[in-house]
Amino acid sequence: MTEPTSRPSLFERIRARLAPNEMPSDDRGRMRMVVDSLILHLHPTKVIVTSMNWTYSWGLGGLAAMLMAILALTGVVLQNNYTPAAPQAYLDILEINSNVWFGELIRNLHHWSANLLIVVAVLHLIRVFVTGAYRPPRELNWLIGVAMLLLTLGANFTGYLLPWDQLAFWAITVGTSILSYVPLVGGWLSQLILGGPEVGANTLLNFYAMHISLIPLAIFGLMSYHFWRVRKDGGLTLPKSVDQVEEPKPERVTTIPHLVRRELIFALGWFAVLLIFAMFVPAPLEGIANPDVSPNPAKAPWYFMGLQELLLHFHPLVGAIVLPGLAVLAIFLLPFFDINLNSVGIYFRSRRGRSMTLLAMGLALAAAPLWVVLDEFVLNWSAWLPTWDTLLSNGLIPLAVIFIPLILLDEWTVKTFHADTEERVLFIATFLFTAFVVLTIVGIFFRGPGMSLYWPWAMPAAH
């Protein structure tokens, strides 16, 4: 009876494939072989030359991964010097800024990397959208990417409270108030996340637990699968020119050193920029949280200011639940009703698509501020319909006033430009996203005391 043989290790399998003179004989050579093997687990052995053009992918996926690595490393340092208990949390932040070696720089780097990650993740999804790279067989990776964006927002939101200062306390108070508008389970969900009826010590502990464990584990798990799916689905979609036919056998080069060298230069450049920025721009920190003193205005974090702006114009159920819910659902379902594979890899689908995208942006840049001003100073649905339920007068009616012009606009693009399905999706998505960006900018820069519209440059200087 023969004894079962153990499975050879990775190192032994590699050695068996190599000729004797190819096997590294020193520790440095073995280390390089391991690093090369790790790189080739993330990348194919060869890549198409045109797929390495910066102007196609912009390196946004790699930049997001680098930012996640920075957040993980700096987060470990901060975690070792932090106590998730009020008011000690605030005192620990002061201690980190004052007495921990490079503590303030590490905190600044962590804060700005987290904010930049939101921007990069959104831009990455936009790049995938405008090149049609979410279509089969990549639809699963699109869903994973959207889920990672939502988790990134959750990571930023939970981390926002951890300094336990006035800015964080009241921003989270405003942000979590949206949960109470969820039908049926809103009150229960709010109590569960806050650990009580309002933001307090239990909220800080809950947010800390989610920030350092649940959300990062989910992000890194999905990110690993995301990278694997990119390779499984054939890598990046090939960049194509509208005027040229794709070559039957595109030129390929080895990943090492051609692609790796570009990625290294890109990563070092961005890290240098981020490091310099963190040196000169400190992460915000106000006085210790005081539940009895509310700032005026009390604003949500900047990435939720678009939602807070919607709440000023719609009934809370519509502005906080219905509209965001429909938007997220539409983004998730996008690969299943826009499945034309002919324009995959072409920015904005076609020449006509580019023109329609610019037109949609222009219309949104004009219509969104106009609607904000009219709704602020002219339209008052509740006053015009005082006997109606506010869900109708300030929710469904304004919603219809917005959706009906959108439907007419969609029909206009078909009649005027003879737009097909993918161009119509591109046009409407561009219009709505641009309008949401405008609402976010209005909320951040043009909302003053009482959340009233104001012109910041016309405000008298404080004495």
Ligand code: HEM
Contents of the next structure:
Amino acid sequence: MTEPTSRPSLFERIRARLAPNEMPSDDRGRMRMVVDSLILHLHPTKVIVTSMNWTYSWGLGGLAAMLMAILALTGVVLQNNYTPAAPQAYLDILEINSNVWFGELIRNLHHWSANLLIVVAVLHLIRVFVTGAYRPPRELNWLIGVAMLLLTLGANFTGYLLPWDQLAFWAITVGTSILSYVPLVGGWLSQLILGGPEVGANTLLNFYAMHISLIPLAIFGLMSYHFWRVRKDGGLTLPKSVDQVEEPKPERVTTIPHLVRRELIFALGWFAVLLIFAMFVPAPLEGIANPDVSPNPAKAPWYFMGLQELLLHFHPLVGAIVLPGLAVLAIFLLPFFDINLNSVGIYFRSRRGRSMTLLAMGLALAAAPLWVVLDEFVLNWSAWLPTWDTLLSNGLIPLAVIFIPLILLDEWTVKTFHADTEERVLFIATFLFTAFVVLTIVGIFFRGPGMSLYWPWAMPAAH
Ligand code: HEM
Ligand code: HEM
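For comparison with the form predicted on its own, would you give the structure of this protein in the form predicted in complex with protoporphyrin IX containing FE (HEM)?
Zooming out: every chain and molecule, the one shown earlier first.
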């Protein structure tokens, strides 16, 4: 009879592959080896020196990943102390704030990381956009990124309701009212998501289920694939200067310690900032949700205030569905109609691209507030066209009034600057994005009671 041979241990197998002097002989060395192999599952063994430039990627993708990790860790602690039922949910938050070990700090960290994540993911998208890093072969990673951004907004929105305070209840009531404008299936969709005709106990349960399972699962699944694709697509795009004609020189260094050391310093620095912020600035919490007392004005969460502002200017079908739908579609399709590889890695494409970006920002900073004020005080489409359907008078006509100057502006850039396709895309995208940011700022800070325009500094102090 032959003796059953036991399977060699992991270390024995590694040892068999390594030269004798490469195998660490003590525990510390072996530990180090395990950590190093973990890192090298995420990163390649060598990276190109210029791809590590701070001022190229700004570490935004890494920061987004770190915030995701903080959200998952703090989320699990919150979940262990939280019941998704009204009014218990609110009482649990009070309990977390007062009686759970470091509960308030953990809640604050979750809240601020979630909000910062939206800003960071959008900045990361902008970086990828202005350096042309979405072009082949990275189209798929761009699409995955857009999906992750939408899911991040979903995670923030569903999380917003969970504290079950006045702020949560009314912001979600306003936010979800947009759903009913979806053509044909709006009513059904709203009923499905809210679990009833309006925000209530079922909505809380639905949002909780989505918040702690479906959405994080989808985000973390996509995130792993996003990272893998960065490697598969040949690492980060390489920074190039405006006048550089030939391809950048790919000088490489080992990931450990060069890249890992930078990542560690960056992550620790940001974590310290976040921790200090969360120690001193509490996540907001108002009185318990009261469906009978609506605040005036009732506003959606800040990241949807641009949309709420659009709704004040357009027929809901145009403001809430057509315009955002077109924007998301254009972002999805971007890598398929702007594929010039020459300027990948150059911030703003070219010298002319830089000037055009600045010009587009300046124009939008002037035009968007002007449009808001004119539309509030002067333009009154439905009064001018009383017999017209409001979809025409308040939707399609104002839309045309905006689109026609945009097309003329585009033609002007071609005639005046001899802009090529990629510079035109950059110009229009910068204009529209800046205008949307202006609308968001107007919605957050300059809309008072009844959602009419007001000057916050001129209001008498509230008692
Ligand atoms: C992308 C990931 C996530 C985002 C963006 C996110 C976002 C948020 C936001 C904005 C809130 C409201 C916080 C407040 O103002 O009080 C919240 C609450 C909450 N989240 Fe998350 N979250 C994420 C992941 C998770 C995960 C993975 C879990 C659980 C495993 C979780 C569990 C909770 C719980 C229990 C609450 C209610 C407690 C509270 O509101 O303080 N979250 N989340
Ligand atoms: C929301 C969470 C996200 C995480 C955690 C994440 C993470 C990362 C990381 C770590 C990198 C490599 C380092 C860097 O470029 O900073 C990266 C690259 C990339 N990301 Fe993201 N990302 C996210 C969202 C997005 C979004 C919203 C987009 C665009 C729509 C996007 C598109 C890309 C592309 C195209 C690259 C390759 C860039 C290049 O080669 O220069 N990502 N991402």
